[in-house]
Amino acid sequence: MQTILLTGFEPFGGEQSNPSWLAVQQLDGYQLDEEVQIVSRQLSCVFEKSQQELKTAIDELKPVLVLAVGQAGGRTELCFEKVAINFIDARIADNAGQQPAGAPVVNDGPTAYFTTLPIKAMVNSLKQRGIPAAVSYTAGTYVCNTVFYALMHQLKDKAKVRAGFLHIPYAPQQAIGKAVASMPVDMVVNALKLCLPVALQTTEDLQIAAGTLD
């Protein structure tokens, strides 16, 4: 049985829940088919600890694909990240009270890593099903980007393991009184069920424009 590792985060920034974990935990044990099963793990919203938790999960499960999922309040659609940068500049402290400013994720690591997932094909598959999705070119400079960069760094010598990061909007209950977009957790769960087979089966990503003007 092959394994897909999904990760989500614990709540942070004063929130009582995190939609990334609310979504991925529903898929723990879910089988895409007779040969592929999903395992979900929660990561701490702590810079160093999350990297170690991720490494432990990868070493234990030996997945064929890893998709880390994180909350991005203010996003209006599912955002599949293209690039992770070796840079931390925390606007708020993490859940351990750490607030690095201008620090690397990995000392002497490369400037950036690109995802190895066929994210244009994944986005296209979701749009065809009426689910808002887009390619994003900034994963921020907080713990989400740190996990994304650490994920790609940990897998840099494992070319057969595809990996990437997905940012999702607030859940509806989080958006009350904030005048920001939200997305039902059930829609996120359905989107993951639809796009993960695309991630496994697509050998070359679509050659379509998905860039931005700003």
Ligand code: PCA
The other form holds:
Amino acid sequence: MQTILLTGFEPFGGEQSNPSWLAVQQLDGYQLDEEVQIVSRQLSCVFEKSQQELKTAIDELKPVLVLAVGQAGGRTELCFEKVAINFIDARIADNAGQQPAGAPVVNDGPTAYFTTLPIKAMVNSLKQRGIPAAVSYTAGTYVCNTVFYALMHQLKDKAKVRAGFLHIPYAPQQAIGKAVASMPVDMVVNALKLCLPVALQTTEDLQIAAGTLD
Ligand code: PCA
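With the form predicted on its own already on screen, would you show the form predicted in complex with the named molecule?
Zooming out: every chain and molecule, the one shown earlier first.
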């Protein structure tokens, strides 16, 4: 049996819940087929601790693929992140009260890593099913980017293990009164069920346009 590791985050920034965990939690133990099973883990919204939790999960589970998921309130689509940067600039403190301003994730690490997932193919598969999805070229400078960078750094010598990061919109209940986009958690769950097999099966990503002009 092969394992896909999905991670989601605990709530942060005064929210009662985090849709990333609400979604991936539902897929814990789900079998994509006879050979591939999903295991879901929650990460703390804490710069240092989240990296250790991620490493523990990877060492224990030895996944073939890792997708970390986080909330990006205000985004309108499922955003598959292309690039993780070696930079932390926290607009708000993490859940342990730490607020680094302009620090590296890994001392002397490379400036950035690209995801090793075929994100254009994944986005395409979702759009064909009517689910809003896009490639994103910034994962921000907070805990999500840190986890994404740490993930790619931890796996840099394990070329066979592909990994990436997905930012998701608020759940509908979080968007009440805020005039921002939201996406039902069930739609996120369905999207993961659709795009993870694509990620496993696609060795070369699609060569289709997906960028932004500004
Ligand atoms: N979103 C935050 C951290 C945890 C989460 O779910 C971010 O985008 O950095």
